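Have a look below at one chain only, the form predicted on its own, in structure tokens format.
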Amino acid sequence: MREVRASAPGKVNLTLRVGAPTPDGYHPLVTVFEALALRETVTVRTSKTPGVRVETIAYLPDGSIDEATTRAMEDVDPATHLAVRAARVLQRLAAAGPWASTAAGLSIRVDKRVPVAGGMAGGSADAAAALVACNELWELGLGAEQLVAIGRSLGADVPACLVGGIALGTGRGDHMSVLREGDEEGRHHWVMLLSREGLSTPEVFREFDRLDAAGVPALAEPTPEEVAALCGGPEELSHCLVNDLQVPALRLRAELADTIASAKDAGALAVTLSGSGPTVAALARDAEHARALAATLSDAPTVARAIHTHGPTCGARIESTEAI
């Protein structure tokens, strides 16, 4: 048997522009992602028992197990788990190759550090890590573009988790152009402010359509000057953050406005909603400033948890591989 471990990052949207829905109901997007140091780790192991099994263990920022989220993940239908869906796509390819004899059974362990249902692409990171891990496990030899194409079929954020860094997403946000590669230290420090209650992405988009029924401006990609600022230091970035879904999200969850106000009052350089929410991202000057913000905002009445992280970091990658 073989075992491969891979990881992939969560994300924050530095910009998120939303167009009018197309006839199929989808909204075109122009968005800039930043990969964060909060990473999902997926371990895949060949098994003699047919089928795909998954176990998810969630962790708190201090490294202890998040018992409530871990229990909640036990109730998730494996057929909808993005790591399982990703693995099954590659399992079908492996069944026709030299690893056919070991492709029938697979066990997956997900070590979850990206908050669930927070607009930070935790599930998409699971899929990205599973794709990279299974590609290595069964020696499929798929290149980065092939994995991104498969990722696109699994979810709009999966390609961003695969490529990492700071990346422009167009189409449905899933056609990627890397603007800046990720690194270990990162240039931007964030405090991610978690909400006490989730927020439905479809509901946010429906509210967007209702509010903007009179017409939505045409989408435009960022200019070279805007790209330079997005990829620059925190001061430059602080003037660029924008999210077209923030207003509809705040209409649905008024307390998010209090979270944003608390972050601004605490001295954040800039504050934005991450994706469709409900996580609020507060930009800090540096690591020390982020730690101070996190300590202050942990006590805010509308904040369930404040997590310090940084970006841009690298995309999905292999962490280890071994025979067992």
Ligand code: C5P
Contents of the next structure:
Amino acid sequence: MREVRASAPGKVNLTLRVGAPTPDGYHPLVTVFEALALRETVTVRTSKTPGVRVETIAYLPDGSIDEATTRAMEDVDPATHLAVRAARVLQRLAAAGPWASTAAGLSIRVDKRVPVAGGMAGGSADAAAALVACNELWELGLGAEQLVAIGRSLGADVPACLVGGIALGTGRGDHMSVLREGDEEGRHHWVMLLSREGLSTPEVFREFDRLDAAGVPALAEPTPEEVAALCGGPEELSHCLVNDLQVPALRLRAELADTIASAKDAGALAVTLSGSGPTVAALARDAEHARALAATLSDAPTVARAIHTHGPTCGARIESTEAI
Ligand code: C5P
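Given the form predicted on its own, state the structure of the form predicted together with the named molecule.
Let's see the whole complex now, leading with the same chain.
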């Protein structure tokens, strides 16, 4: 039997520009993702029992188990768990390869640190890590481009979690070009402000459509100067943050305006909604400033939890491979 462990990052959108929906209901996007140090870990193991089983354990920022989220994940239909869906796609390919005899059974363990339904691509990170792990487990030899193409078929944020760093996403936000590689140091320090309740991405897009019935301006890719600022220091970045989903998300969840106001009052350099929300991202000057902001903002009435993290970090990667 073999076991492979891989990890993939959650994200924040530094910019998110949304166009008018196409006939398939999806919206063209021009967005810049930053991969965060909050990572999902996915461990896959061949099993003698046929089928794919998944177990998810969620953690709090202090490393203790988040019992409520862990219990809630037990109720998720495995057919909709993105790690399972990703594994099943590669399992079909493995059935034709040298590991065919062991491809029928798989157990997956997801160690979850990215908040659920928060606009930080936790589910997409599960899929990205599962793709990288299964590619290694069954020695499929798929290249980065092939994994991105499969990732795109699973969800619009999966390619961003695969490539990491600071990356431009066009199309549905799923055609990537890396603007800056990730590293361990952390150029941008963030305090991610979680809500007590998730927000549905399709609902936020629907609200965007209701608001912008009069027409949406054409989308433009960032200029070289904008790219330099997005990849620069926190002060430069603070002038670039923009998210077209912020207004519709605030209409669905008025209390997010209070979270944003609290972060500004506490001295954040800039504040933006992460993806379709409800997580609000507060940009700090440096690690010390972020720690101070997190301490202050954990007590804000509309904030369930304040998590200090940083970016850009690397995309999905193998952490270990073992014969067991
Ligand atoms: O691709 P994913 O499953 O993550 O998207 C979730 C939902 O968000 C879609 O079903 C769609 O309603 C909306 N969406 C969109 N345009 C995009 C990405 C997502 O309308 N570019």
